[in-house]
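In the block that follows, a single chain appears as structure tokens, in the form predicted on its own.
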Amino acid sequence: MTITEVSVSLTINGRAVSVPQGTSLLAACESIGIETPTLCWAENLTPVNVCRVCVVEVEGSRALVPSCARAAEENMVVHTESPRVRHSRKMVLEFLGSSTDLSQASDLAVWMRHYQADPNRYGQTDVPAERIVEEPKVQDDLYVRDYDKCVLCYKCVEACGDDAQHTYAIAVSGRGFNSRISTEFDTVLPDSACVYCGNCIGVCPTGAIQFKTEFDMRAVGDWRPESQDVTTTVCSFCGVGCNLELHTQDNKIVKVTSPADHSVTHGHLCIKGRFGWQYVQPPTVSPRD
């Protein structure tokens, strides 16, 4: 027997669409090559809805409406760039601009640009005072983690527990410019449940958890993105047939990621994986030792 897919049709934009029932609005927008801004989404995560960078306006609706887990219904009308959602966007951006370092968040630098998002609209851009500050924690030689860059997307929780590791060690903390992502009694990460796997790494969009490698590369201004070169191969650690990308910068690893798109892995590493390459490139070491 064929089972017949059963699709939607819709307007985005004045345009005629068709996609599978189930689909996501900001997928029916990919679909036809209109780009949406997303903060908290991740193809190899479960929406959950926080950003609102991704609103967009659907006639007969209320309110705006996030497209990344909305799904597209038979005969919605929808707009992506009405005066309504760029304002929307706009505002959200600015906000997120005027009490978080965004200074290594190069996606949502674009389309501040595109939307004239202006952070200094809201006066004085530092962290408000009632609001903890810290400096980077560096508890290890694996990454780092500095709050100040934190836009609490949810990412890295999503990805320490249900939708990668299944470990659970951090959490959302505290309430109001207070809360932050922590550990369990807010204990320091080799003490924790962290199992080190590094996901976290992988799904976070502003550099608040990053490499320590990256960390100092760029504090010392060598950390060059547009000079490193990418190579997909095969983890050599066991059979599971995990893809490694390697980023490499003057001939040297400097980190490692997973396509999120590949069937095995969908983006997601363990430790071995993830921080396991320096065997690769051992230090020089003198005769004399």
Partner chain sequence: MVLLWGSNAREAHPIYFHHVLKGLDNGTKMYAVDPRRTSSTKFADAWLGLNVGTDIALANAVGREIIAADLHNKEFIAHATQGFEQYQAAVEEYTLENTETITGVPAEAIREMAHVYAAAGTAQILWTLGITEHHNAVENVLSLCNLALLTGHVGRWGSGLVPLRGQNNVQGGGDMGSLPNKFPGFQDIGDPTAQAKFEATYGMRLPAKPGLHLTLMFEAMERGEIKGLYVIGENPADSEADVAHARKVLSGLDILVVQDILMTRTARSADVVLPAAVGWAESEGTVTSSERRVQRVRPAVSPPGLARQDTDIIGDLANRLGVDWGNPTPQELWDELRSLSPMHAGMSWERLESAGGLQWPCRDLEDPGSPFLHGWLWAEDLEGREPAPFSVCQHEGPKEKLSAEFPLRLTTGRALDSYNTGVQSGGFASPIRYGDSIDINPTDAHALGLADGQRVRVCSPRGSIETKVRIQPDIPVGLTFTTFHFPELIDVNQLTNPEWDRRSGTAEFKAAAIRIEHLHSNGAKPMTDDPALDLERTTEPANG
The other form holds:
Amino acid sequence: MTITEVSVSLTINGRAVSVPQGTSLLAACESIGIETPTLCWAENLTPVNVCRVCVVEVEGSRALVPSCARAAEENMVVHTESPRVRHSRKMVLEFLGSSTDLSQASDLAVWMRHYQADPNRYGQTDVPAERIVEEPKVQDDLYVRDYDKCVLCYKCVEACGDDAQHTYAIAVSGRGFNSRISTEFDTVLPDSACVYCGNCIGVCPTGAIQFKTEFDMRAVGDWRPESQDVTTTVCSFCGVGCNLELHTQDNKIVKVTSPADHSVTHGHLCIKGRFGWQYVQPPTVSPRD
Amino acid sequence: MVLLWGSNAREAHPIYFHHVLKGLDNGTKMYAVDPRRTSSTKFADAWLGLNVGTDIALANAVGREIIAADLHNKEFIAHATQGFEQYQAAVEEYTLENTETITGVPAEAIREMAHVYAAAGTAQILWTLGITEHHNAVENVLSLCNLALLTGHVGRWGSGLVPLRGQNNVQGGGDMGSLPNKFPGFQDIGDPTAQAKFEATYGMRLPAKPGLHLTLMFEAMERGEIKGLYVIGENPADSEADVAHARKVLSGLDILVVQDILMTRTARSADVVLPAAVGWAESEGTVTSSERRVQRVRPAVSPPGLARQDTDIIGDLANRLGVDWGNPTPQELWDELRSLSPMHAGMSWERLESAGGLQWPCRDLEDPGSPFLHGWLWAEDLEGREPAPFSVCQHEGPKEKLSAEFPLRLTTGRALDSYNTGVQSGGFASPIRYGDSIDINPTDAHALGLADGQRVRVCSPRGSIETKVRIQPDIPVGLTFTTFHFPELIDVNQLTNPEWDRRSGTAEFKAAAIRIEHLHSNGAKPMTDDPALDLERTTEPANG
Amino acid sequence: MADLFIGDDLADDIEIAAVAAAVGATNTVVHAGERLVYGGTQRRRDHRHLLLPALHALQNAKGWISPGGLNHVCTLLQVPPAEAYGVATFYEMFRLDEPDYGPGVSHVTHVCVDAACQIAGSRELIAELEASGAQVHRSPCLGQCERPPAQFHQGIGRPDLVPADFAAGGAGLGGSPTEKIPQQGDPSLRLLRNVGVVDPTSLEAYRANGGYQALDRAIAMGADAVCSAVAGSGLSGRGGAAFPTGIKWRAVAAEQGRPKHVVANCDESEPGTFKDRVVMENDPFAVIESLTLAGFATGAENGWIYIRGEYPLATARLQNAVNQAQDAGLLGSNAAGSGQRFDIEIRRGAGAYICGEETALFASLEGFRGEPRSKPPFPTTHGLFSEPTAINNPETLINTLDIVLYGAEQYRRRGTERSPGTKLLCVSGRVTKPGVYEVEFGVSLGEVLALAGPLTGSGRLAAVLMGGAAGSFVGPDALDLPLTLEDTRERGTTLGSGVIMAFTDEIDMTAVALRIAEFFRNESCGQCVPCRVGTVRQHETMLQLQTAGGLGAKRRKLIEDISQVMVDASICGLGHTAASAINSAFDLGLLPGGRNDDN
Ligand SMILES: Cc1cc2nc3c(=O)[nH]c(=O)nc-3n(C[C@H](O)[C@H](O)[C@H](O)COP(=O)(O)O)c2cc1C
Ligand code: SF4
Ligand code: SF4
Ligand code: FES
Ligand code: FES
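With the form predicted on its own done, generate the form predicted in complex with the partner chain in the same format.
Next comes the full complex, and the chain you just saw is listed first.
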């Protein structure tokens, strides 16, 4: 994105704001301390603006606009707390909660309470609300895909494809409510194009894609985020200088991410950086023993 | 424009390659020069598959074509370079036609690449071991530097020469003086000012004569001039060219001390093993990446058992040898370096923390660091330096020529999910690791009557190993390839050529002559697997 | 080019030949020599748009897209297999699992289950066909609502066809102008003047009846004058959104320095709409001429026709027209002597209503999933291949012929001040003479129904669906409604794509509304949450309405809440309009009344 020095002035919730041209409405809101829920947006990915949880009202625009993707314009008048905005955000959260397993999407839980979303008001005994039902795909020792947690935010597809890895092992398949993230013909990952960079894990907001270590530890009730530390260091495997965030619990590395704002990685790693730490210590638990 | 030359960055430097890909998405053109059609080359607008070891001929032909088409940057050449006339004369014989014969690359493609490179607004040449693991490595590099000088694609934002480093801190190692002829910060050993400065700070006299690099050390060991060896974090018993010989030399030492995080093959044959902490996950310190970016590493977990920090072990050792170095923190050691190495002077511990890394040279606290080098070439007065010299480099080809006995070329490289000798990357179960094998073109496989997956014997003038065949259409006829990640399975370094480049000390890993033999059902013994090395973390010092 | 991973499955000779015929055997991204291989990002991008034709070829060859076939196409076009699979599974006409048809099955019969056919016995037809052993696929509107229940045969190893075309004697190209439209012979017809009168397969016949005079005139006037005339005529888009055509053309004409495109949006999938089909089948040269005219006016060199996959006859006739125009120099490097290059490529959709939405159409044509893109940026600057594009409905396009020939003023003599000209209406449902009608803007709804009348069924009008599934119902009290853009808007309804579907009072409107809800659920691309989940929740609530015979207060509130978020927060027009017909049905009391309980 080219953010030039030219700035634009707009009004958000009655307050005058001035931001550099090219700034998204989301960032403009943030600049004056207005928090906005987001799901499909990430700073290291191209906005796809599909989840619509970040919508705001722009005067003169018939429909609400996604704040993550729309740039601020001169003299825009924006509302983030209007009844229409609150209604849409609440409904998007309810829709997702009524169709997918959000139990590991901790950020969303906060917003659900904020907008008093009630996913249980859909469906009746005669016609139940349809949910996404998928078995976890455990196809190797590195990561697990559990698509009943998938909100179709497209982040993993972008990270696997044009925004980082350019491997294109997964894409959205099907249409409408039957859309799923999938390999070709749903082949298992080891037989697909996947090169196990794990960048999909890094961006997934709901835990639909997660480290096998995390999956196994959760299975035995031993995943304790509150007692985890994150240490930033540098990967040892080649000379590029990727920053790693080592997540540790009980003096063990349990997963690895990279800071999205790091100029070398932009949050993306390769198989060695993501999974190569295991020689430092063997994996923590194996529920299959 | 990107000229990817002898580098499979897609697999060896995947995150760096993300940046290249972004460029390609935005319309950058890429030409890839490599004997193999690697995954990196598959992103290129054109792949030029040259014969192994003919890089200089190709580079010279590109240079000749640029001059012949009058596309060279005459102003830049006059301003910032010297030796152009000699260069021009030297490349004269590398016509497109001659070079097609030498390299196997169609003349038209060489012409096209030369024109695109010369005409580009900005252009970079990227290379890795495909250029440097040859007996004439330095000449290879210089022949590419000539192209940058010819076109002015150097010393400017977006243009330049980019050697990609294979390890997280090779750059840092050199910066810190782990070179036989340099003090930290690339100050010359023997230079009186530098010598005096370091002696004053270290409080002792320092040898004024360069030491030996690894290959010379092995020669000295062989001659019995070196009797003891202290190895820190290296595995020469697996990684040296002609390893059988290297192992013999190591076993003839009076004492071998190995300080490592894992029980490597070298450690197993050591008299003393000093278990160490993992640098990037268990220690405090810095590393320096390919782009000269110094970044902090931090401990996330504590080392197991009796493993200790490298600095502690070395300090203790010094103590036992009768010097007291105290107990300096990593930050204190870093500050000492800053006081001695001007190019690091501006990199305070705090700045490294807050800026998330700085690129040297960074001379004072205000200096933002240097995203690229050689900007002086464009300065009015060249900042008082000598103009950059063109180098005359002549094509030689690999030392080991193909013969009736050894008719195939063997070259080596990396795979995405593995790393160097496999000591570390062996620690996780990669679903995409395909194991030990030798890649061969379908045509050659057919001629030799080989099937995919068949086990064979591979022989070079030095030795032979057993492995399985992987038929790969991406390998040109006459060439074979294997990774060097499975030393215990496919001891490829028994085959590679220990002829090394006298200037860089790098062996010719990239070009051996081999033949492939069928295993006979009788006679040939099944390969006795080296007992799989147990690479569990060492926790006990094996004290001899 | 990329380091793609292609699995081990191989295509067979039939598949390889079919793909070669569709995209050209040598049309591959990678040009491989032993020591020199050309490829690269640009070549890969340049070939991606061949994916959809290649998938069509595979589907047609075998009746499904096999893993080997997909691998073959992916290798040729350097498309990642996961992406190609994602594209293929987006479309109704493609199967990705091996069908268990018995031997000798030559086609799958698609039977329309949308409103006009639903009330004309499609369910019974399906039962009958299935009993006879036919392979039946339940399809959304097939664009033949005037001859319900509609069928379409998707061929396996042989061309697709529409049985009704044979009944009418009009299949293939050899046929003469056999289509009978209700207003045949009416001298006041403008848009339909050639239909049923001029041989649609002959350029000569088209020219003999005044064809290509408009293009000649346009070239004589110059591009700028043509844009002015179109703007001055007040012509607005006939695809549904009624955007002023002149503004669109001007915007594209003003773009300089990048390749430009004009696209005829012939996807026609709005339930109840079939006018474009009638025009394309019976006056294909008018579509080609007007698209060429649009290219000339906007300075675009590339013309595209994106036509829905279920229109084999229209496709064949358009292709024939393109070929003849090419041979006559009316297309090509100096199209019609304009001094400008103009070529037309025809692309078939593969069964996806959403691909009629302009940005989804671009994505589909480019070889991606037919998912709409966010606007802004608009197609006039970032259209097909992200290049400036004017996209129009074919009815919009053919209007420009008269405008150029006779001038804006003359054009404005018909219709009203704010809705000038004539309009094609697709009249279907319970009327005696369903079909396409051309009327001046401003005639009343009652007059149109009278033209097609009398009503059949009970003969008592219950409601009229205006503008299709994306439109709304009006009641018998709306017969006086003047059919103009402004009057319909004021009455809270729409002309949309010109659908007038009549329902009489014996019809179970709950079933009709339920089917509309199901239509949107099936056709949502699934990209955005409000529409992907909202259309499902809306459909479920309508199912509850059907089973419970009414909705309590909570469910009515749900219907409102769902509708509100779809209107407010969806990305595209599909989500924006997915609740509109159902809301209007509630408002008109067409559905069982509210219940007093809380549910
Ligand atoms: C869901 C949806 C489906 C559409 N289908 C069609 C279609 O089949 N044909 C068409 O011409 N326009 C269709 N449109 C409208 C197009 O997006 C676009 O407005 C039109 O092609 C512009 O041409 P016009 O200005 O000539 O009407 C559709 C819109 C939406 C939202
Ligand atoms: S798997 Fe995760 S990242 Fe991918 S689309 Fe689903 S929720 Fe988003
Ligand atoms: S509104 Fe519906 S059809 Fe349109 S983009 Fe969203 S999900 Fe797709
Ligand atoms: S976060 Fe903006 S649309 Fe998803
Ligand atoms: S063809 Fe059946 S409703 Fe249109």
